[in-house]
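Heads up, the chain below is alone and in the form predicted on its own; it's given as structure tokens.
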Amino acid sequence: MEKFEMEMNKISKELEVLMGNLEEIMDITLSSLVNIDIMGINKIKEMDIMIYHKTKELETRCVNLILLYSPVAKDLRRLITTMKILMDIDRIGRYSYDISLFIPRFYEKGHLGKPEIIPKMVDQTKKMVRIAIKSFIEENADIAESLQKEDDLVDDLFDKLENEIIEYVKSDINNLERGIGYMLIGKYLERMADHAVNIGDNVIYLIKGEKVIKL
């Protein structure tokens, strides 16, 4: 079974390099939302594209390995905790490629004051995708369920974005096309730090062996 844990380190190794180029997409995205830059929707796109490769080769190596080596127990549970978060970092990558086309949504008319909230989410859901990448590579149970606390923050920016956006189309209904693409934006947002928890969830797994119920 050497070279099974050595390709299984490889995997590891390239996830932790998939986890920076999420960060890095997140970074690029906000700057082009908050900066109201297209030009940069191109490069979003082109990120996501090879992370969706990146993500879909690495799940058929750990398939092959489930087919060579036909592991048992925890080798097991690895693997498929391993294609299960790599199916969480593709849409997490989706996910920021799908909040850069509301950028020309702002390009003629700007921002409804300045982005505060939305940058907020987005440091958020960076941490929680760290600590839930960390969780994984360290086999850190402890970290993976902080991340429930984590996604309890995303979701109060969200409730202040929601507040705020009603009060931005309250004082003016010509608002409103700008605000629902706030409020998408959110959405999207509070879907990735969901993604984040769910990795945490099946590091659980993975080391427990049980799944995490949700009350």
Second form
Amino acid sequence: MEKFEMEMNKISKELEVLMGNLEEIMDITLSSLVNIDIMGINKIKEMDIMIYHKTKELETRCVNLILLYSPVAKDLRRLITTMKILMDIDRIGRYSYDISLFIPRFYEKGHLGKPEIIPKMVDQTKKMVRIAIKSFIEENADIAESLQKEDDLVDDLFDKLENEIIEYVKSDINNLERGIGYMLIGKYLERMADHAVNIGDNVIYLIKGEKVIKL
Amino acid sequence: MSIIRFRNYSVYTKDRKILDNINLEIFENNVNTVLGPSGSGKSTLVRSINRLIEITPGLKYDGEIYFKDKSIFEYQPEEIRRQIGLVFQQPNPFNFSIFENVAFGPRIHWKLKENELEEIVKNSLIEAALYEEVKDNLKKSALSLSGGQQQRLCIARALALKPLVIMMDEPTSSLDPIAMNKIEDLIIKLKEKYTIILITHDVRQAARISDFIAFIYNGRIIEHSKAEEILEKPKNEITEKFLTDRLG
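Give me the form predicted in complex with its partner chain now, not the form predicted on its own.
Expanding to the full complex; the earlier chain stays at the top.
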């Protein structure tokens, strides 16, 4: 199993790099959105494609390891966890790109007031992704378990965003298009935070062998 | 429900313990695998069940093994060996015809008419998934069969005695992958009617066909649970190391 371990360690290292890319794409997405920087969209798209291809490559290598070595015990859990985290990374990258597609919507008329809740949601989501990454790298179940509480904050922010948008649209129906844009951006961020929680749940499974069940 | 129970059972020589205070349940109509590295005591464990240990010079034992809630030492050894068949690592057919290999056991255990004997031989070969391959050559020497066929013949020979339990000690270790697959498929089929005890050091084989796995190391049962539990989340560090090939 020496070869298995070597390849698994390589995959883990590349996964860590990929998680760093994820932080980067989220940073670019936030600054492009707040500054309504249309040029940022291309960079986000490029990064999303790169992340997608890398997740597919690592997934294939994981499948090869299963075929070659039929791992069990922690080796099996590490592979399952890695494959699931790859799916979460792919989705978070894709949501960043989806958010960037709304930037042109604000190009002509600018933001509705000074964007406050969305940057807070982005910060909180980024924080969660960072915690998820740390919990995986350090194999720390306590850190992973803290993600659920962090996710509640994102949900609260999303509720606030919804109320704010309703007020904007009530006051002027012309705000509707941008309002819907914010709502969807908020929803994507909320989903990204959920994927960070998923990563944490998978880290708990890796360490403890217990599946985190949520109804 | 358990059909065999070990209670504080140990086997030892003058110098060392080969099995150390074994407490283990063998569950009915399941594939019960005893998994462990070479020299861990796996074979001694199965040989204890059909009372081969007590006739092995230099070995002593204490503790109890129960078969159907009665101590195995209260049965006649022949009766235990009829009800609990043993298939060895190397196929070991007798130098008789295929028919006589299967008929041999029933002939010495029971007084049977020739047509009854034929019925038993046929059914045993069918159960061992060998009949279709040999039905026209039952008088041919068993030694003319391939290794995989010989092993299934040995299984048929055990089945002919109408056992409740079949113990298989590394039954595929001398076989090619195709023959191994056939034996594994057969084991899964046989558990519907019989209790299977499988001895193996092959983790992948244990994963493919076991319902329960007991991990044995240095003569001790380190861990015993449902196969999926032990394979996905072993509780003991030594089990984890063995399963992931990091032991020693």
